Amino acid sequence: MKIVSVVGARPNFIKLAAVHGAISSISDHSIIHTGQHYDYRLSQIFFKEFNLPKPDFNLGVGSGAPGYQMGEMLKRFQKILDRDNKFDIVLVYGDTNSTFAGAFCATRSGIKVAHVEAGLRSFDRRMPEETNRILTDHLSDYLFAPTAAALKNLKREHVTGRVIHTGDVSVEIVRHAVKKLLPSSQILRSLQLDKHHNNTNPYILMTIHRAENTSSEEGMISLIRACEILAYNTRDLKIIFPIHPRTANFLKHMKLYRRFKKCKNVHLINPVGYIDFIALMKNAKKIVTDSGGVQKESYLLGIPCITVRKSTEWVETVEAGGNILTDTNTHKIVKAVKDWNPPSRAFSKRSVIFGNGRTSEKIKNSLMQ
């Protein structure tokens, strides 16, 4: 059996890391990197950290408007499919532009599609990722649903593919990172955060990269204002912000970058690899993010998450009490950082929500069948 995985962004690489070892034992597994994330810290470093093989193909698409980016992916991926590479299954992950492009091109070429992390819904069409999820699910032949809510969504939409409730691959990856890889991280020491383990001088970890936020001047000003208020009211609280290239470019374009950098409590750093990022998450007091993956990972690590979005695809983390939605409302963000403290029982449903860490094995068995 010949399987090809299509990846192009950080969330794709992480899911691939969990699945590659399992499916390589039953198939000839190739990897296509679309080049959606071209920054080294957002791409190649993940292959190195998880000991993944070098991609068999790199489409080198890079950044661009969504229509242009996906058009280039389709054009370049089709050239690979038109050659002698006869794949049985195209495996796609999550909800990125690379995910939908891979699924669409495979379907038009008569190749079966398997979707890892199928069925997630935020019910917010402002999010490009929501469109990618829906379209990919309705093109897929095998849909690996990570949660019970995702399973219900797929049944309600009457998708034509086979739906399998597998649990979430992040359980395996986070567990492996914490047990085996975390001791090698030097990020806390390099940022002088290693003394914060006892929370006498804690820090908040922040990530912002979603298109709905990085294209909104009003939203970014609200976020900066929240940081300024926190700097004034809680002077010992640091905010560590690994800044995404898209976010940095937007802030500079809107002439907001200097204002953000002037916040005394905000420490802007370059994007970091997965292991260093897990180390930052695990030792943070709270996390402020608009990332879907970070919401899930923070819940698995037992760290309170403040999500600066109107809605989320990880509804279970909100219902359990470990995640709170504030949108980019300045007052709500400040209040959540200062006053919101979920009870420890909020994180007690990890295995119930996301599974027991055998997702890659279930995916492998489904593909074998």
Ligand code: UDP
Given for the second form:
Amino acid sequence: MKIVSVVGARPNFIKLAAVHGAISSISDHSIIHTGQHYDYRLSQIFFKEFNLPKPDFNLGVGSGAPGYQMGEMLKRFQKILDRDNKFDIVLVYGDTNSTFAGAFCATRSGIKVAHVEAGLRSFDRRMPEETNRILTDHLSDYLFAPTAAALKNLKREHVTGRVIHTGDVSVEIVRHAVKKLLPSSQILRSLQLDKHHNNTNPYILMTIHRAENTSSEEGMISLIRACEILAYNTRDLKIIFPIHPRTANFLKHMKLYRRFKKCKNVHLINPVGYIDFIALMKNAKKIVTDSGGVQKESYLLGIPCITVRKSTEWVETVEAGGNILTDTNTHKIVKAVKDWNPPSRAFSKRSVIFGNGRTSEKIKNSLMQ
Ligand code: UD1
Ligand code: UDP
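Having seen the form predicted alone, the form predicted together with ligand UDP:
Below is the entire complex, every chain and molecule, led by the chain shown above.
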């Protein structure tokens, strides 16, 4: 059996890392990188950390408006399929433009599509990820649903492919990182957040990059004001912010970058690799984010998550009490950082929500069948 994974952006690589071993054990597994992400810290670093093979093809698409970016992906992926259409299954991950482009091209070329992380819905069509998910799910032949809510969404939409409840791939990748990789991380030491530097003060970890936030000047000002208020009220609480290039570009364009940098408590750093990021998450007091992946990883690590969005696809983490939605509302963010504490049993449902960490094996078995 020949399986090809199509990936292109940071969260795609991390999900690929979780299943690569299992897929390679049953098939000749090729990797196509669309080139959507290309900075070392958003792309190659993950191949290195997880010992993933160099992609068989890199389509080198790069950045651009959605139509251009997706058009180039389709054109360049199609060329490979026309030249060498030997694949039985195209495997796609999550909800990025690379995910949908991979599913669309494969379907049109008569190749079966399997979707890892199928069925998630935020019910917010402003998010490009939402349309990518819906379209990909309706094209897929095999849909690997991570949660019960995802399963329910797929039933309600009457998708035509076969739906399999697998649990979420993050369980095994987070477990692997915590058990095997964390000792090699130097990030806490280098940011002087460890005990050697007498640091007894907790910190907040923040990531913001989603399109709906980084295209809103008002939203970004509201977030900066929250950081400014926190700097005034809780002087010892640092905010560590590995900033996505999209966010940095937008802040610079809006002349807001320097205002952010001036917040005494905010420590802006470049995006970090997975091992360092898990180390930062695991030791944070709370996490402030608009990321999809970070919401579920913070739940798995038992760290309270403040989600700077109107809605989430990871609804179970909110229902369990480990995650709250604040949108970009200054007051709600400040209150959540200062006063909100999850109920004591908030994080006790990890395996009920995300499964027992055998997701890659279940995916492998389904593909073999
Ligand atoms: C994409 C995904 C999003 C995911 C995120 C993960 C889509 C629609 N969005 O968003 O779901 O959460 O990846 O991080 O697929 N840029 C660089 N260097 C890079 C890549 C991007 O500087 O290596 C900058 C460019 O200015 C680019 C901007 O970031 O225009 C946005 O990149 P893009 O890949 O279009 O979307 P993301 O915001 O990264
Ligand atoms: N992540 C990382 N380094 C960072 C920020 C995030 O390795 O500096 C990881 C994080 O642990 C998670 C994934 O990137 O696994 C999430 O990617 P992102 O937030 O970019 O995308 P989303 O999940 O929102 O699509």
